[in-house]
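In structure tokens, one chain follows: the form predicted alone.
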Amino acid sequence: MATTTSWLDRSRTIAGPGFNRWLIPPAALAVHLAIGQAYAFSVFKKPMGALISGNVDAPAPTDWTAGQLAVIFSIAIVLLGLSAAVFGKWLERVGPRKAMLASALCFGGGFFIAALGVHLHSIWLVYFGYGFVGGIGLGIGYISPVSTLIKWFPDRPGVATGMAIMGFGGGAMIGSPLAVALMAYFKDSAPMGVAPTMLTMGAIYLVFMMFGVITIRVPAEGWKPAGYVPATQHTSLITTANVDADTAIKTPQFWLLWVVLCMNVTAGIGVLETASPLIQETFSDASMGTGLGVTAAAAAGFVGLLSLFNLVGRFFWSSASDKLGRKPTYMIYFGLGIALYALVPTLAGNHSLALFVIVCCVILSMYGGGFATIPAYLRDLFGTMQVGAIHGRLLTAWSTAGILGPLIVNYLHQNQKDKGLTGAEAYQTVFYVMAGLLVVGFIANLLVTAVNEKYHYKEAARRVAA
């Protein structure tokens, strides 16, 4: 026991002299190409709704519902945003190695939990397995590798995140048609091939993201990149001083930061929530000419293209904050996003099918970028010392948004259908209020200023005090 106890303890893994630190990208990308199967959740829906009848079109009564689905998903997006708060400052005490060991624990074991739920037909198993234990895996993941991403890439801050959060967005691209396949595979093994299919995803997870484990390293004290030389004059939202994660939440610099990230995130929930049913729906073949709407598969191929938008915009608008700084950056995030969630109906009702994709597909590269480009704002307002700890109190925001955006869009988007609105014109008054929620961000954002000195972390003062 004291053998794997010293391997998992934070001076086990300072890096020696000579260690290349592009070895940690992979390392946090192991962990949240992994985690980001969360997005691609939606692909157990139907098979999870048929377990009783065998039949995705022709559920039975003692069958699960899609509203009691829809829970696991918000359950476990909750506990990431809780978790992420809680442990943040034990991660930033205990190191990246044992926080990364402790989520591929949960998230692995969230999936063998919520396996055995299955195969029993117990939904409060399946919610305590992948929403309860599984989201406080996503959340102790998610935040694992960002602070020390940051102290390896002091002169590219933007950059070091995105790389990371990246690799959570590209997650559904290879969680989705991996569990696609593995149910096809197992369908004759097991009702819908669920069970099995979650045992193996679990299983291959928990493999995954040990090789972010073991190889995970933490810079030497005072380490800095090779011919790096620390600007002498920062602008004011640039510290160079440090604000520990207690104090932090006391400044309004962290709430307006909150702010911004829970309007952003509920914003794009907006664009995701109706991407297909809308394309559908306003380019359909009644619409467009017979032959030429937008078929299911074509709006399934949309929705993909939208997923690798938010993909590489979290690496493009995360470098980019590096050149262009990040207030600026999410002003670009709110300025040009008001307009173009205002146009969307517009192009919509016009049926301007070739930039309604395009305009949707910035949308949701800076809704990506929104993700990546918030810890490096954290930590040009509050330092390295425990970015990782204020970056997961922040992270409630995206719990707030991922229950609020469901819920204002689909009741926005029902109350004009109950009004006999169609198409296009149903989802009008979803964008609009979702163009409200970013002036609402954009205010937000132009009310940062620079920490005050009071608040910065005076570590001879609290020699003294103890």
Contents of the next structure:
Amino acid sequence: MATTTSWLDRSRTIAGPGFNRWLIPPAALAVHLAIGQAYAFSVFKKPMGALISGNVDAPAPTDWTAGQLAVIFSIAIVLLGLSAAVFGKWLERVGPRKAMLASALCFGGGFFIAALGVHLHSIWLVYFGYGFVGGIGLGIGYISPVSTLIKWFPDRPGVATGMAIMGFGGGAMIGSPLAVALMAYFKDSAPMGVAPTMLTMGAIYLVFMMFGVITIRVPAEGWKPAGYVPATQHTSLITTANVDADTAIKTPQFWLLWVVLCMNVTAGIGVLETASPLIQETFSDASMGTGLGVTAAAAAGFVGLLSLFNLVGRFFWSSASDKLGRKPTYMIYFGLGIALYALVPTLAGNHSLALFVIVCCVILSMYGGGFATIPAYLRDLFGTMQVGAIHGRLLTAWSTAGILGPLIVNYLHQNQKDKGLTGAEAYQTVFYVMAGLLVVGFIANLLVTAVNEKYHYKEAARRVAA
Amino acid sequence: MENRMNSPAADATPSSGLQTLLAWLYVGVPLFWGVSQTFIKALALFQ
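Having seen the form predicted alone, the form predicted in complex with the partner chain:
Next comes the full complex, this chain leading.
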């Protein structure tokens, strides 16, 4: 029986002579810039909570509550981690083009379904569309270019993955003003302009991501950049062997990195969750003098500044890790992080606004750096063979942190308020607990050693067994 | 050139410098727009 290969198959994406590897980062960015919109979902919250009343300041009893709307993002983040874990091996088998297409269809399709849910005022349809279907698109899209980038840039994997994952941070910066502009444009044609905005954004992202689908290529077997000499013997933490995804999760190194990622993300969420109220409550007119306090607009500017440092940190720290080494880079994230988190309440208490802003920006740069450096760390420890699938499984740490972080922060803050503490004092415990989490991450990173040879993938043994 | 392939493969279309430039513009322009919007918003902190 004759077999045919589809344009989407891995075999049809092998790059030919003359292919420029610098086309791969834009292909990866096309996907990550789109799916990064997820972090700007909050821009829909107020309009979606006023679809019936038409007034964000006076929602109707039948309007969706803030609690109901918060669930949408939570579902999407949980599905991100789960789908990355479940579909990682499938991605390694079918190649990045088919995976990117699946991601584009799910992410764009999720918007379409959610738009229908908004139109029919069915929250369950929105959960299913943006949360479930879109979340699957997020997970597959997040991991789809990672192993391909690492294979194209064996000489600087941190730079390559940093560029792509920087795109995820940048996606929110595009998604938020785009949604605001579209809702303003459509406000007269539908309640709050939400449904047509979602339809339009789904279409825009679907088309935008197709560029990645069309452009992505994998290098031919044995290809290496000119002048690049791969190490023939592994150094202490950079292996020349490979570990498959099923075996990787049986190693202590995988779980140590899981803890590393989970702690780094949970602590970062602590700052992101508290940034706006903390700066307004701490540096208010009452404490700084009339007219000198931080306004709501300035607090929004502060959150924007943190997003910029989150973005820059993804590229800066991940690139630096190519020179510094992955383990020392995480030592900096955690070591410096512990000191800075512990310093925040003091700076807030002393009303040192400039220092407070600088410290928070450095913290957020390392939060982003933690995301971007992890694929290269995995590549160092487990090799390139199934690094995408291993990365996918590790992203369950992100989902866990996405649920844990806000829970811990909100509980601790409320607990302090219930004790009668206000302003900066009400946030002190939050930051000390976050510093404690970083201590756990520091220890986990300290314990990372090379993967035992017994876990290495042995092609000859596999063939005999087959 | 360090970027060139040296083995036979399924896709034999070479890529030009212009193609690479356009690819970077495709993702760079929206990213620059988003970053500039955020930067403008962030300026409120310093006013």
